[in-house]
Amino acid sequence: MAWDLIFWVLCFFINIALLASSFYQLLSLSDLEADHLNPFEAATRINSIVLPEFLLQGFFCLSFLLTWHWFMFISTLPITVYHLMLYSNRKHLLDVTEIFRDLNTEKKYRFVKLAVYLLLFTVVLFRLLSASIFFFFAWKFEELDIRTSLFY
C-alpha cells in the first residue's frame, strides 16, 4: 500500500516539472513575440530544457508501463512518441535563424503539450488524493480491498 502512495507522489512531482518546463517554453516563446528576448536567447532557453523534458517524459511513461497503469500509460504514449519521432528525426531543437517562421506553430505545439499536462495532472492528483486516503484510513477497509482476499 505504501509504494502506491509513493509511486503517485513521485509521479505528482514529475508532472509539476513537466507543466512547468511547457509553461516556460511557452513563456519563452512569448517573450520573443513581444520582443523581449532576442532568438540566440529564447532559443538557448528553450534547447536546453528539451532534452531533460524529452526523458522525463519518456521515463513518466515507461513508469507507467512498468506499474500496470494501463490508462496512465496509453493517455502518456502519443506525446512519448511524438517525442521520440522529434528526437529521431533531429528537428527536437530550435534553430536560431528560423525561429520567427516556426513561432506560430511551436507555440501551438507547447500549448498542446501544456492541454496535456493539465490534464494528467487532474488525474494523476485524483489518483494521488485516492491512494493516500486508501492508504490512511486502510484499517476502515480491509475488508473491501479485494486483491487481500485474492492474494494471500
Given for the second form:
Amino acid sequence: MAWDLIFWVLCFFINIALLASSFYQLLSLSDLEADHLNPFEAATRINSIVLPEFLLQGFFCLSFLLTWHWFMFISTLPITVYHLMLYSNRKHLLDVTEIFRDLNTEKKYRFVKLAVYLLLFTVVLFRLLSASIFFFFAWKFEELDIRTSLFY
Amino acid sequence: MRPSSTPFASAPPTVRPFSSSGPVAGSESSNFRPTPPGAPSTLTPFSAVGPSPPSRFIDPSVPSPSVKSVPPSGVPYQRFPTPPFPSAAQTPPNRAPPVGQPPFQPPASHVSVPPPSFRPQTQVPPVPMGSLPQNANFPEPPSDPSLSGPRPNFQPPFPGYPSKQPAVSQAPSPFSAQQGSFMAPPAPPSPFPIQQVSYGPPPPVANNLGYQSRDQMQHPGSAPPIGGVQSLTEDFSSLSVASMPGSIEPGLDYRTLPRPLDGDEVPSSFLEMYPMNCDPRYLRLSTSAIPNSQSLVSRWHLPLGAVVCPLAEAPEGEEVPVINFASTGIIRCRRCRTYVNPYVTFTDAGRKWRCNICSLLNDVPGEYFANLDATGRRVDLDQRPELIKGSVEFVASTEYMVRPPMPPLYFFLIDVSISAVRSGMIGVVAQTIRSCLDELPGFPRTQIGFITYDSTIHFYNMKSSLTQPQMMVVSDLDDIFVPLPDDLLVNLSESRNVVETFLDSLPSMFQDNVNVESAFGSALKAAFLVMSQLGGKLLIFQNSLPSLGVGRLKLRGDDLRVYGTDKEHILRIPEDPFYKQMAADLTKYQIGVNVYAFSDKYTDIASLGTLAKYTGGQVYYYPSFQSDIHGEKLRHELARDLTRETAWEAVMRIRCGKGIRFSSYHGNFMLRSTDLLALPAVDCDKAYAMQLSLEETLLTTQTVYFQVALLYTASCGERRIRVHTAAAPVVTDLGEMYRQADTGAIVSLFCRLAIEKTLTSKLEDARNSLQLRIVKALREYRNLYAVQHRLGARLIYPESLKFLCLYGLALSKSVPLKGGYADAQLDERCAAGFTMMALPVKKLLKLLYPSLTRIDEYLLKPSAPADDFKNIMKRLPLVAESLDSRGLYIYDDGFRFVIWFGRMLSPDIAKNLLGPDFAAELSRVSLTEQDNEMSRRLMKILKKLRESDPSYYQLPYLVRQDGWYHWLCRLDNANTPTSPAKLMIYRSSLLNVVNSSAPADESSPGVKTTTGKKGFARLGLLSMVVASISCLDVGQRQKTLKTGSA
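Let's compare: the form predicted on its own is above, so bring in the form predicted in complex with the partner chain.
Expanding to the full complex; the earlier chain stays at the top.
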C-alpha cells in the first residue's frame, strides 16, 4: 500500500518535471521568435535540458513497465519511442544555425509533447489521489466495507 | 508618397512642363533634358491634330523629341529608345491626375499609374474607347506603364529590317484616325482592357527591336522572336503570337527558341514606374507586381521574393551618397523603424511626415524641418539625397554601436602539411598576401595574424618590437590554449616589417615538412580564441582532410551506392556537429570565414564549407591545385578577397509594408532573429535571397514598399547604414504578375531553393521540384490565355519569362544539381553549391548560360581599333551550328574560359597563339603570351573579359575540336538518347573537358565525326521542349481524366 503511494508520488513529481521542461523549452522558443532571446542562448538553454528530459521520460516509461502498469506504460511508450528515434538520428538537439527554419516544427513538436504530458498528468493525479485515499482511508473501508453497505 | 493631390512631378508640368521635373527624374533623364525648349510647341500637335505619322505614339510627356523625330528617319533615335521612359515615369504612381492640366498631360501622368491601369473599371469615356481596339498594333501605348509603345516608331528606319517597315507604318493608320479624340479627353486612357489583346494580328513589332539585331544577323532568317528588353509589358497578342515560339513540335527549328544572348536583362518597367527606386543591382523582386490576395499567390507558382545584393559595385558616378545627420539623428519612423526615404510624404506644412510602410504620422525634428511648396514638396528637396534617391548611406551615431567600430582584421589559418607544401600553395598564398599588404582596407587600423598547422599548431608572435616573428608550437590538441594572447594579432602598420619577414620566410620554413596530418579543428578553435575579441575575417587554406583533434572527418567519400537512396543527402551536409557549432560561434563573435580548399583528394567540402556558409563567407575550391597552373587564379581571387571593400560586423534587415512579410531567407548567412541577417563580413560579391508571404488574405494598399537596411562598420571605422528603398504596385491580375516577372531573380531564388533541397533530399527530387514548379507556372499562364487564343499545341509564356525554361534546365544541369554520382565529384558539387548560394543574379545567369564568342576573325584582322571590342564580342547561341570547325571560340562562364580550337583552324593561328608546341595535346599546354600580334590580341581579349567580371579569375582551358566530340558523345551515351537536354550536355561536356586533366582515351578513335556532328546538332533542341511537352501532357491527362469521369 505505502509503496503504491510512494510510487505515484514519484510519478507525480516526474511528470511535473517533464511538464516544466516542455513548458520551458516552448517558452524559450517563443521568446526566440519574439526576439527576446538570441538564437545562441535559446539553443544552449534548450539543448542543455533535452537529454535530461529524455532520460527522465525513459525512466518514467520504464518504471511503469517494471511496476506492471500496463495502461500507463502504453500511453508513455510513443513519446519514448519518438525520443529514441530522435536520439538515434542525432536530431534531438536544436541546430542553432538553422533554428529559425525549424522553429515552427520544433514548436509544434513541443506543443504536442506538452499536451501529452498534461494528459498523463491528469491520469497520474487521479491515480495519486486514489492511492492516497486508499492509503489514508483504508482503515475506514475495512470498517465500513463498502460492498456490504452496498448490499445491505 | 507625396500628398495625393500632388503628383509631384506632373503637377508642375502644367505650368512649365519640363523644367520642374528636373530634380526628380533629373539623374535618369538627363540625356533628355536638352529638349525641353521644344516642349511647348508640341502642345499643339497633340491636343489639336494628332496627325503626323507614328510619332504620336511617343509618350506625350516627352513631346519634343517625338515631334522632332516625326519623319521616321529616326535613325539617330534608335539608339536611345529608352529616353521616354524616365521622364514619363517622373510621375509617382497612383496619383490621380490633377485637374486643369493641358489635355495631353493626363495620359502622360497616368501612364505611369500602374495598378489602376489594369483594373477593369475605367473612367475612360466610352466613345474613344470603342474605336480603339481596332488599332491592333498599338492598342496600349498609353496604358502601358513601360511606355514601350513608342519604340516601334524608332524601329522602322533600322537598316537591318526593311521588311518590318510596312508593318509598322501600316499600323498607325487606324490609330491616327482617332488619335485626336483619344488623346483629347483628359480621361486616363490607361485601362485599355486586356481583351484588346485578342485583336492583335501577329505584330512584327515585337521582334524588330534594334538590340537583338546582332544576334539575328548571326543567324539570318532565324530571328529569334525575342521581344525588346523593355517591352516586357507589351500587349498580349504580341506575346502569344509573335514572341511566342508558338508551336514547338518535335521538328521545330530550334533557332526560333529564345536565348539570353544579351546576358541578364533587368526588366526596366520597375524602375520606370518608380524612378526613385533603388537600382536593380541592389534589389530585384521576382515580380514587380505584388499579388493582392492569397489566391493569386497560390496561382503564381514561381517563387515570390527578392534578391538583395546590398553592396553591389556601382559604376563610376553612381555611388551611393553618404549622408550624415550629425545632430538630428537619423530620421526613422517611430513605430516600424523605417528609414526616411523618397516615398515618405510630408504633411502639415512640413511639420509631420507619414511613413510609407506603416503610414504612421511622425514629427519632423526641428533641424530637419523645411517648408513645403505649393505642390507639397519640400523646398530643400534637391539638397536631400535621401528624399530623392532610392539608395543612400547614413552615418550611424553611437546608438547604433554595441562596441566601438572594429578595425578591419584579417586572420590566416594556413595548412602546412606535406600536400600543401607540394602543391606550392603556401608560396602563392604568402606572396599574394605580401603583395596585398598595402591595399588592405582601413590602412592605419588594419590588424593581421597568422596560424599555421599540421599535426601541431604554430602561433606567430609578431610584436612590432621584434625583428623576426617568433614561432610557438602547441601540440596539445585537446585542450587548446593561446600563448601570448596579445601579440598574435597585431596592427599591420606597426608590425609591418615583422609581417613581411614572416611572409617571406613562410614558404621556405616548411618546405621540408613531411607531416601528413592536419589538426584543422583545433587550429580553428585557436584562431577563434585569438579573434573572438574583435571579430574579422578568417581565411582558411586547407589542403587535406582534417585528420586530428576535434572536428576530424572521416573519408566518408563519394559512395556510388548511396546515390538514389534516402541517405544520399547526408553526404552533402556536415558530418560532424562541430562544424555547425563552430560556425554559430564564429558568427556570434563577428568572424567571417572564407575557405580555400586545394586538395586533389576528398576533403569534405560539405563540412568545411559549412563554416563559410553560416558566417557569410565564401568557398574557393581549386581541385588538384598546382601552383604553376592554378597559381594565377588563386593569386587573383585571394587578392580580390583581401582588397575588395568589405563591410564588417554587419546586420541586414529588409522591411516591407503591412500585410506582407518575408518568411524565409536563403543564402550564406545566419539569422540572428526572425528577420535579421547576421553578416560578419559582407562585400559586393554576395547576394541574399528571401521569399515573401502574404499575411492578410487581401491587400488593400495600392503600392508595397520594401526597404533593405544594412548596418555595418566601414573599413574606415565609421558605422554606416546603407538603405535601399523600392516600391512595387499591388495587382489583382495574375497575367500582370507574369508580365512583370524578373527571370533573373526567379532563377536566383530557384537556384537557392534547389540547392537547399539537395541538403535534405535526393538530387533527383530537387531537380524534379524545380521542373514541376516551372511547368506549373507555365500551365497556369497558358490557362489564362489558351481559351481565347486557341493555342492548340503551343507553349505560351510571357515575354518576361521567355528564358525561364532555359535557365531552369541549365540550373538542373548545373554542377550542384546535375546527374548523380558520376557527373560531378562530391566536393566539386558542394563547393559549387556554396558558391551559387551567394552569387549575385548577373553572375549566376552567366554561369548558367555562358557566353560563346568567335574570335579568329578578329585575331586575323590586320588592325582593329581597340574600341570595337564590344562588336567583336557578340555572343553566339550555345548550339552546334555556332561552332565552325574553322573557328576559334571563347566560352566564358564567369569562372573559367574554354578556348576551343576548331579542327580546321588554320595552323598559323594555333602556332601563333600556342608557340612551338601547338600540335601537342592541348590539355598539357598552357596559354602564355607569345611574341606576336595575334597572341597579344588574344591576351587583350582575355584581359578585357576578366576586367568585365573581376570577382573570379577565369583560367583559360584549351580544347581541340576532336576531343570535344569525343567527350560529347560519351556524355550523350551516358544520358538517355532522348534526353532533351542536349544543350546542357554541351555545356557540361565543356566543363568536363575542362576538368579532365588526363583524357587518356583521347586516342581511341571510336567516335566518328559524323556521329559527333549528329549528336551536336541535336544539342540545338532546347529545354523548352521538356516544359512544353509536360505542359501538354498535363493538359491531356486532365482531358482524359475529365472524359473518364464523364
